[in-house]
Amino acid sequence: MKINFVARLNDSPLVIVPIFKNAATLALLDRLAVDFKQTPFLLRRDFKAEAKECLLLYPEQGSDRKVFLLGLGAEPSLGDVLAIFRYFAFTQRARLTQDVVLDWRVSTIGATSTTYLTAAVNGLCLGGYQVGVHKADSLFNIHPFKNASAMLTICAQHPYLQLVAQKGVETAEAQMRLMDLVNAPSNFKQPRVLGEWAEASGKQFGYKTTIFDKKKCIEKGLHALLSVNQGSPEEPRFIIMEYLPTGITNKKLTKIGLVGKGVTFDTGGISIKSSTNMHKMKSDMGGAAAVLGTIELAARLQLPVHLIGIIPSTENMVDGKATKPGDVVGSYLGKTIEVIDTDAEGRIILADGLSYMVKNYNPDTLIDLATLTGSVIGTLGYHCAGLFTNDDALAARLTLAGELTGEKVWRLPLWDAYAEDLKSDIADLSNFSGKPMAGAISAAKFLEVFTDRHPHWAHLDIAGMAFSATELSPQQSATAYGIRLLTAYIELIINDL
């Protein structure tokens, strides 16, 4: 979607007027009644500015010009605004056209509301997302906003808002590209496909990629990743991405390392999952998607930060060669792992990703994301990700980023007492406690070993957030969780907040 900017509201055929619910709402409705030839009493009666409330007006008799009043509710968060505009664009798709005007004048939306514009535009674009790309009629049901010539015109007094709106478009485009990847069936996204995706993105947006195939993984000693891959006919990939902004030579940039779990399909291995809902395990690379999307978005926006992204990627399949419960496998760090449960494979491949990052790049901050445990869903549901860190400042920034974006996190303990659950008689540690409690915490304690005591590390268990229910799909689908969260965190670092 392209962005245009005008200072005055013209006679555009389709206008969206977002309205907050506050003390000024009634006076605003009276003015809009005059502007759009409505009866003030009826407008006050029919529209209360509740969140997601939508009222369609036809200002001129005999004309197909449409004006949508869109309620934002009282004191919405940025995440609320995004969700409201996404819901509007999706549910009103049959009434929308590819040319839309968003009325963002101070006299309409409010003088202090400019911070919401990125979220509003982001939501409008996401509302055009289409899940069913593999349906035979998918080409005939394209949302108007997905048309190559679609134009969103922002009516506002301040020209700089065009850049603010453009950020919303860039963010949505990065999100939707990764939503496509997470929603793709596993036969369309083998580990090599993730590597090819990263390479193509790097070439297009200007960041460096290095991809290790199976032979290179063996040479590098990525034994943990290789152990999970043993049961799959598809070779693993170890994907490394490095983003540095162009034109910045005299400033020391903060270096942030991001590691994402890239299991493109998870059967559970020999410790096989139940067939119920196993088809959803195509989403087990949601952490990888968050890293891919964050690197790409940073490059799109040319953020002044040094980012390293690492994705260990494999399938976890059942085969005669598959790693068995009770086997002991090695790792890049040199620690040995007793595999108690082959369905706790995500932490095993992340072990190599984390230790490779620390040894070879030594980032100032290290963050990993993974659809790691069902335990975190049992604890937090589908409302936020589990956050584990011993760095209070890092926890505070990630929590604030979550509040700003609506991609919330909640801190859980990482006490040393939980390390007792990972003791092994025959290896340095085991990958699973075997206990029916504190599963997300013991998984985090396992990962902590492979950070080699990095002082600024955080683990995000996003199992309940990467693949969830939204209005975009009757079933669960990709959410692109983590991209906006991490980007907001990076911007807090840049601004030293």
Ligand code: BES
Given for the second form:
Amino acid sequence: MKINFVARLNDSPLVIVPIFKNAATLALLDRLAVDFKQTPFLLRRDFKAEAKECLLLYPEQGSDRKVFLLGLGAEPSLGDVLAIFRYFAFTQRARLTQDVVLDWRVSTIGATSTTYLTAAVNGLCLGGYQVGVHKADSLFNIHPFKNASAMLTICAQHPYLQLVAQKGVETAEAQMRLMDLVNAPSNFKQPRVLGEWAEASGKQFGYKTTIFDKKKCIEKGLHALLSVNQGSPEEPRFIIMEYLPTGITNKKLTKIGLVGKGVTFDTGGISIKSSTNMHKMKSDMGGAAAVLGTIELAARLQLPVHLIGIIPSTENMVDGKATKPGDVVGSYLGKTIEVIDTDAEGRIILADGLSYMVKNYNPDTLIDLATLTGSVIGTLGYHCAGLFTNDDALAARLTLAGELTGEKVWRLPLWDAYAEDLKSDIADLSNFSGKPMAGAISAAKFLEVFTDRHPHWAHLDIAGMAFSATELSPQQSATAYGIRLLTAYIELIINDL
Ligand code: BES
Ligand code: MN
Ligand code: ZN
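Alright, leaving the form predicted alone aside, put up the form predicted together with the named molecule.
Now the complete complex, all chains and molecules, led by this one.
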């Protein structure tokens, strides 16, 4: 979607007027009634500006000119605004056209923070997202906003707002590209495809990629990743990305290391999962998607930050060659792991991702994201990710970024007592406590070993957040969780907040 700017509404054929529910709402409705030739008391009666409320007006007799009043509710958060616009664009798709004007004049929307506009545009674009790309009619049935020539015109006092809106488009485009990848079935996104995706994105948006194939993984000693890959006919990939903005040389940039779990399908391996929900395990690369999306978006926006991304990627399959429960495997760090449960594969591949990052890049801050445990869903449900860190300042920033974006996180403990159960008689540690409790925490304690005591490390268990039910799909589908969270986090650092 392209962005345009006008200072006056004129006679635009399709206008969206967002309206807060506050003390000024009634007066605003009376004015809009005059502008759009409505009866004031009817407008007051039929539109309350509740969140997601939508009233369609036809101001000209015999004309198709449409004006949508869109309720924002009282004091919505940025996440609410995004959700409201996304819901609007999705549910009104049959009435929308590819040329739309968003009325963002101070007289209608008030003197609100510019970040609201980014969120609104972000939501409008996301509402055009199409889950059913494998349907035969998917090429004919596209949302008007997804047309190549679709144009969103921002009607506002200051042309600067065009840039603010553009950020919403860039964010949505990165998010939707990653939603496509997470929604893709595993027969369309082997680890090799993830690597190719990163390479193409790096070329297009300007960041460096280095991709290890199986031979290179063996050469580098990525034994933990290789052990999970053993049962799969598809080669693993170890994907490394590095982003630096162009043209900034005089300033020391914060270096942030991001590691994402890239399991393109998780059968559980020999400790096989039950079949009921196994198909959803195509989304077990949601952490990888968050990392890919954040780096692509940082490059699109040319954020002043130094990012390193690492994605260990493999399938976790059942096979005669697969790692068996009780096997002992090595790791890049040199520690040995007794594999009690082959379904606890995420932590095994992240072990290599984390220690490779620390040893070769030594970032100032290290954050990993993974659809790591069912346990975190049992603990926190589908409303936030589990956050694990010993760094209070990092916890505070990530929590604030979560509140700002609506991609929330909640901190859980990392006390050493939880590591007791990971002791192994025969290896340096085991990958599973064998107990049905505190599973998300012991998984985090496992990862901690491979960060080599990095003082500024945080782990986000996003198992409940990467793939969930929204209005876009009654079944679960990709959410792009983490991209806005991490981008907001990076912006807090950039602005010294
Ligand atoms: N990928 C799963 C975790 C998961 C579960 C993600 C549900 C999204 C939704 C992970 O690899 C896994 O299987 N974890 C096991 C660990 C256990 C065997 C220690 C789990 O949580 O059951
Ligand atoms: Mn698993
Ligand atoms: Zn998994």
